[in-house]
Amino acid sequence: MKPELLAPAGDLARAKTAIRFGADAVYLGGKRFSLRSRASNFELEDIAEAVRFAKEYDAKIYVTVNMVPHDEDLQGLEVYLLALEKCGVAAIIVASLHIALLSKKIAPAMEVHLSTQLSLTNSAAIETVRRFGVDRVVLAREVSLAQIETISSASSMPLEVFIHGGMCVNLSGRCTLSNEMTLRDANRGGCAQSCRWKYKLYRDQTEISDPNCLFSMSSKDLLAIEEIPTLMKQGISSFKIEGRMKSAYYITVVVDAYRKLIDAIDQGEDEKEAIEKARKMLMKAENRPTSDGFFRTIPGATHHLYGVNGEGITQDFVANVIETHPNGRTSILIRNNLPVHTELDVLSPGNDVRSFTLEAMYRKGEAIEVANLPMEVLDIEIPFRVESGDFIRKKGS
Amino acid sequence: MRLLSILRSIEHMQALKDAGVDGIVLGVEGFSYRSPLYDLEQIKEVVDRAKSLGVSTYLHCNRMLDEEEIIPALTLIQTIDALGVDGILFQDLAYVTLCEQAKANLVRIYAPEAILTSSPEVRTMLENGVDHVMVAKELTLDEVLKIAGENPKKVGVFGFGHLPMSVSRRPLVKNYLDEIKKDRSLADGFGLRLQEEKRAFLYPILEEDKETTIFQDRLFCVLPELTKLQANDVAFVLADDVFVEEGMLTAFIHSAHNRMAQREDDFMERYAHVVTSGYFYKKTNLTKEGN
């Protein structure tokens, strides 16, 4: 069987974005209870409209109730629980045992997600976590692809494992650096990733890190594109993109690779293409650096950022489609400067990458050189027929 | 309230004992980290020591199990239950399910170090396989004493040493001394410190098989609220010496001990300058925006 396509959303239209472009499922966090507390904007009427258009398409909703509670945090949970539950949403995504199992309790109709914060690494301890009403247990990403396979054929318990995003380089769940250094809690939102920050490193009070190179823990991001034909052997059940905080372009654009690639091979084509296409397109997202992770190796020197911290952000990402007109022009929406005669690619869900040099640009009617303005609302020709939220980008960046 | 402490030797124990520890934990070949290791001989030798001086063992097991160390945790489990240990403390929570395959007469303390932070919580694991817990090291005082009040005589308390802040599957120094191509033989040992390039801090950090520790820098030390503690039906308080000067720890457990039964001593005077209270005072929910 096909594993789901998990994907993050920050907001409604990213999960909406997530969702076409053909996600099985998207998580999202409500404003309360969830990790990421910067990237959980959804109130309890844009979990119910995510769930409405997810149904369209056949998906799902998960939502995020994953922060590790202290007592002052649990007021109103019930409440919450049995909303998300008439909301339609299909699982929760938990790191408390204790909410794992209430829910269970008084919202019966929800799947119970065991987070990675759990950090659940072996069958033994899948099978402890059972008696809590888990229904799928999220693995730790210390995991290799060899043990992966042993747990899948241990444990009757589906699994989900992340394959690509920004990656903890500590235990999830048990580190508390933040907590110590910003007064930020990890656990419950507040991670200020000083695992990314830049430190001395002294042994028997003498420095022994370089100036010019201090010492980091920071992981590059996760890339599973070599990884996946392997993993749908071992019966995953779920492949999990991380990045709730992402923009809806790089949403677009790792949705959309891993989406290909998993058919392409689901259908038996040629794994190695198969590969080199998914890499070439997730070349345009806005990565850090990437490597395998835990899969094939213990991570060395390779699998970390020293001097390098944060994404590659690129101005490839020019705009999105509004509508098409009867007059044949199309109502774009500016996202980053953009000439004319730039040549152009076209995201849209289900299609290859299709290409057009763009001759004509309008501002109510006005030829105009350059957009330069985020968010105006221009119009241009398109020699094909694109669709409301379809992704344009410079080509060949 | 018991006081229990990592045994740093076997010939430590004789020292604990008269300073009023009740019980001591410690480390197991390949199953454990931040802890002197001992192997099964080791470990029934203390056992029997132990016995004879009327102190509890446990052994710290608190490594997160790789699916290829299942089996031989299970026969770990099974052995050390025939030698007459009487207790384990873990963090990977595949100990629950092996102690019952085993069905071992282990008393089941179960230590993640964080995730144990409210009293719904710590209730959820003792009504599924734990006897008892230790509870998140970022909890206030407050909360500390919330949750044993509502769970008497079951939760117990890190209490003395330098607080782990994070653990780390990856060899962190060593892949960074590759980076920078330096040797890699400074990664081992006790000596390593890290400094956030903007802090005064020095962290202490501990390299080990498989396991990179990092810790706060200040001794964390529960002895002026000690008596809170008992008087909430705290279990127990565990102390541990990594990265502490020697003899502290005795003297810790010394003044623990006279303190629990209202005896004066000058712990506190003497150390006030290097000991901290931790997070009991020290409320972490702060977001980015400062609130």
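Residue numbers count along the first chain shown, from 1. Here the rigid core means the biggest group of C-alpha atoms that line up within 1.5 Å when the two forms are laid on top of each other. The model shown is predicted, which means the values in this text are computed figures rather than measured ones. Compared with the form predicted on its own:
Annotation: Cα of Arg196 displaced by at least 2 Å between the two forms, core superposition. Comparing the forms between the two forms, the C-alpha position of Ile106 differs by less than 2 angstroms, with the core used for superposition. A displacement of less than 2 angstroms separates the C-alpha positions of Leu145 between the two forms, with the rigid core held in common.
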Contents of the next structure:
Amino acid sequence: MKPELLAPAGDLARAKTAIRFGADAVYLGGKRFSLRSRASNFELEDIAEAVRFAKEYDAKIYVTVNMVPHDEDLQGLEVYLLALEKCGVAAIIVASLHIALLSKKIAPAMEVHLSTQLSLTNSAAIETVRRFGVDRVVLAREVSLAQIETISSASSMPLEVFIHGGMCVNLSGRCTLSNEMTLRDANRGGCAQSCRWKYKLYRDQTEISDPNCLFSMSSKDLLAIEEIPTLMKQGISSFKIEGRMKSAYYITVVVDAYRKLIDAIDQGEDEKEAIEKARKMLMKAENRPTSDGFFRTIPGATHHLYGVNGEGITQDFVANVIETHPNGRTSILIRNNLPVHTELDVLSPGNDVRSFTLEAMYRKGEAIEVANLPMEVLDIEIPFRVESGDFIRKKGS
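Show the form predicted on its own, please, the one above being the form predicted together with the partner chain.
One chain, no partners, no other molecules: that is all that follows.
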């Protein structure tokens, strides 16, 4: 059975984008009980709208209820779970067995998926939680391909693994640096990403760090395209992309790449060619340096970033399609500097990338040479059919 492709979304627009570009399911966070509070922009009405949109594409919505709760955090939990069930949410992702059991009792229409926060690394533990009625386990990020093979063959539980995105520097995301340095609890939605701060290093009283490259300790992002064929053979149920705080363009590129890779492998196409095609697609996203995480080996110094931890921001993404007009012109929303005569790519759901050269651009009917005002709506001519929500970027290898 082909695995589910599970994408992140920080708001309703990004949820719809992920679904349009091929995600089988999207996970998102509400205003409460979520581990990524800054990425949790969904009111209940937004969640309900996401569910309605997902159903049009035969996709699902999962909601993160994955904070590690203290007693004072539990107020309103039952009301919230019932509201999610009423919205039609397919599953919740939890890091607390209490929340798991409570949801199964009062909101049984929703599946319960155990978060990677529980650090489940063996089949015995997975069979134990299965007896609590859990429907799926998100494996700890610290398991190797060989260990996943053993777990999968010995467990009757559907398994989910992370395949792409940010990796916490600590064990399965259970970090206390933020708590110590800012009093923001990383396990209750307040992570300050202290690992990515810049630090001076001292030996006794002498600074030994380079003033031009201060110390940080973040992990490289996970990139698992080469592991996808093996994970599919192992029967993994769901492939998860990290990134609820990422841009819509990033989500588009990453989801599109993995959608096409999974489909190509499922259809028996050449694996090496499919992987290389996906790699080229992913290079167009705004990525930090990457590694294969724990899949092949215990991570060493080459799997981490010391001193350099910013995003590899590009200006390739230049516009979104707003609407097409009977006169043959297309309205676009400008996102980056765009001169005429630029060679452009169009990313559309379900299509290969299509290219054209921008011959003319119009502001209120008047031709202009350069678009340099972000979020301005301009008209251009595209020599093939596009749809609202398509992405336009600069062409290049």
